[in-house]
Amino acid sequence: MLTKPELSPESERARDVCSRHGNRPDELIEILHELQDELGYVPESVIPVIAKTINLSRAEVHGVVTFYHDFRREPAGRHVVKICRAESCQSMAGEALCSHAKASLKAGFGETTADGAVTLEAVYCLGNCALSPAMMVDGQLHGRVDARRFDEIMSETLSEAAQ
């Protein structure tokens, strides 16, 4: 007698978002938010379940979600840095920010701290350019930061954390 697999955790909060959605494949980029604010991130294994689920193939689910960089594929750290690097940023000293940034961190673009503190990730527009540069950490926006705005806000937010 053959036994049905159990699903992940993962995998069960997969089904439950995508039939939340109607099972529809045009509610894919809803279906993969939703995924990743219940979870975190989008993890591999959940893809198959969720190409099965809507109808769609492996491939077409994995596209979206390389494809899109607010989608994580690995947990993010605690505190969630994001920098934008778009042409008004770029052009107010936004790439010393993001050398400084990525120096003081130890963490490039995409990874996170070796302590599992911050997770550091590139952007292409925060909305805010007449304050560029700007950055972003956790959901909160700042205009205008140097170097040595970035080790306030970056001081602040771990300490804050450390409370």
Second form
Amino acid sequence: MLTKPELSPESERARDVCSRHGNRPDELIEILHELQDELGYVPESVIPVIAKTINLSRAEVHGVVTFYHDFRREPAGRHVVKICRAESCQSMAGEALCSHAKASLKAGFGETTADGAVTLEAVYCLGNCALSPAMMVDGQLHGRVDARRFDEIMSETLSEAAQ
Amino acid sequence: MTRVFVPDDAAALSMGADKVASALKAEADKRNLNIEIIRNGSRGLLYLEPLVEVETSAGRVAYGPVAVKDAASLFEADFLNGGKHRLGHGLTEEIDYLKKQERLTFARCGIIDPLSVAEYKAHGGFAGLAAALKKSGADICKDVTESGLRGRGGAGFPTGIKWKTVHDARADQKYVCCNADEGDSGTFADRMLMEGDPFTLIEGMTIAGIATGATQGYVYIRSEYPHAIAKMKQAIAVLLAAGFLGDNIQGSGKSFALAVRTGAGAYICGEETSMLESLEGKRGMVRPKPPIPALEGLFGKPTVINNVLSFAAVPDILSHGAEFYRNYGMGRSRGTLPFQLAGNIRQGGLVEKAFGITLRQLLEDFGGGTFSGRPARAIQVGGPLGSYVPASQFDMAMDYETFAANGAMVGHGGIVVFDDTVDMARQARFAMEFCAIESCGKCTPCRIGAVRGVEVIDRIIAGVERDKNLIVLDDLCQTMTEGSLCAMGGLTPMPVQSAVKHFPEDFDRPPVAKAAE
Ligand SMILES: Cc1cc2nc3c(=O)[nH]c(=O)nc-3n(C[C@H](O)[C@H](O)[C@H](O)COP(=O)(O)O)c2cc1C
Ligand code: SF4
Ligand code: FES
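Starting from the form predicted on its own shown above, please give the structure in the form predicted together with the partner chain.
Full complex below, order starting with the chain above.
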């Protein structure tokens, strides 16, 4: 067998994902989603690999990664908490929930707690506006979230992980 | 075996529907009772979620909102036979909230198993497709035009005319794209339909393909909707296997392929040309128009772009006729709109009604007033780019032209209620802040204007040279309205200026000197 130039594990994954998408440039966003699902973020090092594999310039891939709010440039915490800050949730004391979340996690929006357990993110509408305020924890939606519910959900999330 | 319905709509799940379903099953097992749990979509009475229904000889009986701790008492109350219980609402169809609606697009949502082709057909599904397959493309476009259907995504452009343009265009490939980006705060109808009755959307898109000669479709769904994405993918797989998608649909010789694409958290990608860029795998930079997407859309080819609800209205129009659909509504707003009641409202949910219903009817008759019990002060209609409507205008009829004449917009039909604790200067500031966060950055009035807007409103809130800064704000709004390439920058002044106009007292902050006391 011929020896291939060494690729980092991330780069290997990136190539796999690209190939699963037929190395099609129009599937770049799907590729980035899938890669982020696997790695937890989009490392800087995979950008040239993706660009080469699907025949785009680095600048083009970089431009896409930075344009979309979803793509993370750094690893997230073990859990991702997204709190809705849009109008409907505002009308139901959503900002009080945000303050509570920031204080209890000791992390601001876009930050990860010191122990690496939780990344807090702001989102603008989760489509649960009839049951505002809303938040999403690891992809699971929650409605009518006040400070007490927030604490319950967080302790459930963190204890499930501990088991 | 008794059939018990527990929705797996994301809103129901957000209130614990999965755990309720497990608890009911466990309780039934414990009592040696045989029940079948069906995961339906939501009926739209979101304030009652999880709304559990039991099929009885008299019809479906509703209980809600059900929590895990209620499982045992429901069995004790013999809910499997419609027994009386504290959470009981009687026959679902007789609940006022539902009974007073005019459900066309959402006729099946919450009733059927969303992935059952047999149930879909038994409830009138695919009758529109069957009718379409007997017609020419031009005739389908004509039916849609005559129905009076206008785009439900916000702009209200006549759907049939758009389809005709794509039909008439000559090209080796055409596309049908569904805009399921649903980024507006206060809206969730697209999500509910995709989760509760995805076949209706697919049927509508397939009809669009047949009408225009497009053989490939995409549904662009925002990433904030993982549940809807999964459901749509499953629905596509089911219909492929059943011969309702793919090659030679039902032996007709017509073909239509459909794929789901996921957004990546950019509000601007709901703007149609930005969505096209995103579908091509690029940054969501807005394209100048012309060329219009109907002529040069996805990959430069003629493309139908419609909102979820526009496509979903079409099967009914084909099966019942254009006349049937246009008999609902008022003025030039024909048919029904699935209104979405959100924010500070007691009975939030989905209310499908003909155009012409007033905001007050939605707020009071359906919504039951505010959640807090305090007076409603403002309602933002039509998402983050829509106006704040003051209480003095709550009797305005929901109709595209009536709203436009009053400096407001119906948009996607989302209604966000605020009680009298709202600070309208803060809401105006948020509108600018949101625009600054979500601007695609292509044009200056929007990219820079929004940032300046936040700064100016901050000064007004701080009481710094209020009168002068209000003039600056007005100027800025005018520049954004007139100079922006798309409606993101172009309409952000709507919520801002409506707040200033209708709630001037909130901008009348004490001057700095006094505030410092
Ligand atoms: C900033 C912005 C965001 C938009 N977001 C959406 C959206 O989330 N969903 C949608 O259907 N239309 C949205 N639109 C409107 C679309 O540009 C387009 O008019 C619509 O998808 C056409 O479909 P329709 O004719 O069926 O309404 C948005 C427009 C703008 C300017
Ligand atoms: S108005 Fe804003 S969002 Fe629209 S094209 Fe200009 S910069 Fe982009
Ligand atoms: S505004 Fe928060 S879920 Fe829609």
